[in-house]
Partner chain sequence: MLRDNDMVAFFLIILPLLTGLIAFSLKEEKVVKSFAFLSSLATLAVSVLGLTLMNTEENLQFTAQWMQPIGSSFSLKLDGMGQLLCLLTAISYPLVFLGSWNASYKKPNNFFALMLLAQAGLMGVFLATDALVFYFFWELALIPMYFLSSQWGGEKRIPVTFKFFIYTFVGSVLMLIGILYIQSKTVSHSFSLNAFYVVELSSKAQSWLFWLFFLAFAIKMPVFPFHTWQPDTYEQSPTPTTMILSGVMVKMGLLGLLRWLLPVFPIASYVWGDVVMSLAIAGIIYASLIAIRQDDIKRLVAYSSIAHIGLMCAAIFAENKSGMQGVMLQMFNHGINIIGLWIIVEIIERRFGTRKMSELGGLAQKAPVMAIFFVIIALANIALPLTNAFAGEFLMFNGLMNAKSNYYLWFTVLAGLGIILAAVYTLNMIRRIFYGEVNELTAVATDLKLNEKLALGIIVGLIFWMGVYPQVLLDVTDNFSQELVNKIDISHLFRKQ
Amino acid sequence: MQNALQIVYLIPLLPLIGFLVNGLGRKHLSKSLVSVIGSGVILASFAMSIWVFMQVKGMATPYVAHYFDFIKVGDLKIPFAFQVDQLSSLFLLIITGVGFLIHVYSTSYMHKEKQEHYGRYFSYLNLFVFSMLLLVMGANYVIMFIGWEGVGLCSYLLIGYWFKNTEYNKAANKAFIMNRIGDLAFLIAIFWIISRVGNVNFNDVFAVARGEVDLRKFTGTDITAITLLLFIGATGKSAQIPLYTWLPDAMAGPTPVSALIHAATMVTAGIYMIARSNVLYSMSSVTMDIVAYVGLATALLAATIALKQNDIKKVLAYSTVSQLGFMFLALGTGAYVAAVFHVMTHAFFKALLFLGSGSVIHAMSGEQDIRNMGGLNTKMKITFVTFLIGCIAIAGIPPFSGFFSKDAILLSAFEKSPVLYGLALFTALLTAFYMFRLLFLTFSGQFRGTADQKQHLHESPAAITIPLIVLAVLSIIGGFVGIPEVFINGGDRIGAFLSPVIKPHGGHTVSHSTEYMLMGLSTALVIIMIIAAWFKFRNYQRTEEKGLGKVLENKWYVDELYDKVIVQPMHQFGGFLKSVIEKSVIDGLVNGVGRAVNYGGRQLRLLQSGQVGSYILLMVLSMVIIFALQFFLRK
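Coordinates for the sequence above, one chain, the form predicted alone:
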């Protein structure tokens, strides 16, 4: 088995080759060939990921493939190595599987792009998948960081894909800059680990943390500081307070890009990193509490904002921020498996919802305002049914996938604190309400768009609807890998599968009857919220928002606050540096030196008078001075 796993490098290598071929040949390759290459390399990686997944079942220790020394300075050796275990193999399936469906979807959604731009688009998608694969396969924090930076770069390229639009470029810049804040903290954490351990290999770092190595050890302060720095890095990539505002603006990119960023790749990076570092996090209760509270606050804040958003993609964007908050809540309560489980189910239903929104936008000739939609269920039956399945899954209705993963998170919150559970349950109810608001405004009632839009309404082609159907099926059955023990003894197969990497949570502290009661309560309340959304929005009449509704529509004015508190002061400080420091001090100094040299040159020029007598006099004076210096220096 160990020898067989040596070729795991092909999984990220194939998307990298696809990036190079499509990128370099974008002006010469036909769209059909670009589509085949771009989607084919991801399919091949997916096939290999399935093979790896089958190989790692039952492996007690991770397989590490060392290829070469990436950094070698003195005693410091950082290898370019991949680590294959249960956690990385699961993420490989998510990234390549959902990524392949998004590539197939893109072949139809982006077919109107010019040939050169079409090739550029697919090359960026391939590079994105390569970077994410590098991130989850890296055997140490440095290789993980390379992939971490790679997905940041690709998000910038894809969010600003339509670069002639200034607003889209601003959104790309915002994503790139806000991620750099978290990335700096991640980088500092890596240096801190090197200073304590001498390398950044996962196995060595975790062995030191557990006290298995006597020569080096972490103090409690070290672990708390390192985990907090890593968490700051995660808040950037996975859009948590205060670094979450870039994610809704990332909707500027094409809809398949939104699905890739929000469902299968970039935003899950922070979850993966903390789950991978679970040994460190479990040793710092302070960091765990901060992760849980920040995650819950983010989930609640984003859910309230989503209630009043009218752009179909913005609703889903804030939904993603909220769901990521749920995942961090699980991580903060020690339920690492529940967080990873929700990453998987979320990848299914959120990719489905984003691609479904793209199908709607495609049919509506680019319209994204749900207030101008309605009545699409009769014209787009496949999109409607699959979108409905996605909404049921994210709302947490059994037996759809979201029910099982969200129930695991709510249970972990209840075990931690009833207050955390109450707030998390309230957030889950908001999720059901705003998602079915989105569904009813988009698909039910009377059509509220223009006559021209109504005339051109149609179901999307097969390249769009087939991925929707596949994701809908996964959204229905995907949760059965994590059936709670209260239902079936040994049903939690995902927990058992991940147990070599993530130790069991420590057992439930609630009885089966209490667990049944919590499930029944959350399900009943969610159904009530869905019914309330139906009565409120089935016959929607457009009105202007007032009061709190206006505040929520404007996203609690957080962007405006950041602009006032951070952006404008930075611009003013930059203006001060330019007008005072640069012009008066730096320019004054440089120009002063120039003027001094110029003045000195003019004065020295007077010595060159052309009179021989003056030259002889200067020569004699110079000789006298030299003789005098020699005389005094000898004394």
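Residue numbers count along the first chain shown, from 1. Computed from a predicted model, the values in this text were never measured in an experiment. The term rigid core refers to the maximal set of C-alpha atoms that superpose within 1.5 Å between the two forms. First, how it differs from the form predicted together with the partner chain.
Relative to the superposed rigid core, residue 608 undergoes a CA displacement of at least 2 Å between these two forms. A displacement of less than 2 angstroms separates the C-alpha positions of residue 342 between these two forms, with the rigid core held in common.
Note on conformational change between these two forms: two rigid parts, with the smaller rotated by 25° relative to the larger (from C-alpha fits).
Structure of the form predicted together with the partner chain, given the form predicted alone:
Chain only, nothing else included.
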């Protein structure tokens, strides 16, 4: 059956229709109708994605659907085309699947909003899914870039969804602007590719990179520059050093948005892009090293910050940054499949955790500070259990999904260098520690909030708990698609599935016994960390942070540093240009010319004495001068 691929355009088109209907009809459609349309289109896309997924399974070459030429200038043709292969179909499933669950969740979470804002929310959410689908389905870098900026826009709109709050709006601006910095690098990479290849289709670019096309070639510098620029683009979208500070601020948006955009899908766009360009990346060891180190540094930095955060969503946000760092570490060590695998499992458990935190916030009437929570496990059983599953999954305890993907990453780091492995393992331990700190502070011990909040505590309705349960199940079983070879021969199903897109690199260099040892080590240490967290935070008492703790609580003062080093100087320089250069120098020069003419006129006026004699004298003198000039300059 070929027709699933022929109507593949429906997958992004349906959410777009949902966006238009909900957006234009937000004042007229009832809330339930908006919910049905908003979630329904995503469900339909999800069904289509499953169908597509079934069909691409055995495909050796990607399916490219060409619709029309977006831009055509001379030799440069940029088609509006979709490419469906194993990698994109996997992302399609994650986006539409998780996306659908979050839409369902939102119908309950946002039900207090006014009708038109409810419609606006769902239209934004649909637009986001549309852009994200465009991003992963694009058959060339430009279509990918369209989706890339599109998701950035939706992120901006949704962070600033409660637009009355100035702080939220500032966070939205920050997200958009930091993304734009990355986008610029992405764009320059595209132009670089165009100047070498002549177009931007993935297939053509990779063919040139592999040396399958005679006429055009990349030099080593080209490859390194292009991959580095693309990576800078990825640091913007996927919140890596130095462009990561927008993501924690982005938690200003509604919690389902944080779950969908700022945890499960959009922020993994950078991973997708690099996995998609794996042919290029594999050719530049410089870039690979940089990617790995930046990823690791980010993972470590974010994990340390997460240790001391008190906002439930901020902890999760820094955890997301840290997990994304892990994925980049995987990419940088050449384990593209492990990165994609971790994207998938991370989408499950991080969406679960965010939605769980949303459920908590909902129950706590908007309270987000975990110091004011505690003892919620008895009041919110489903939320607690699913949250616990999420924490176990992210900590990496077998057989939960996080274990398999994180293990694949750690193993590939170990192959590269034991130092990388050591740092990565340390970060993984920090992860376990702060996640269980979060869990214990929230759910165990005594309730530390106000009496009013206590009165109001309740388990969330089904529209919230069902997505939680589904995601919890996925978090448990999601890892079984990538069981390492040491356990079951042929267990790495995801690697096999992706092999047409990502060439599997040669067998592991690590012996089975070492691999068992590493797994055992990491699992044992993680469990120790969890126990440590249990004893430390079982009965939490509020204390002031000092010393390093305070630095961590203030996120290493990176925001302040950026403000002092970049934002303020730029602002002051702008002011300097406005009030000094523009007013005095440039306009001064322009007006100076006018003034000089005026002054000259005033001075020359004095010659006009009205004395006929002086006029004649001048006339005679000038004539004599002219004659003299004529006489001497003749030669």
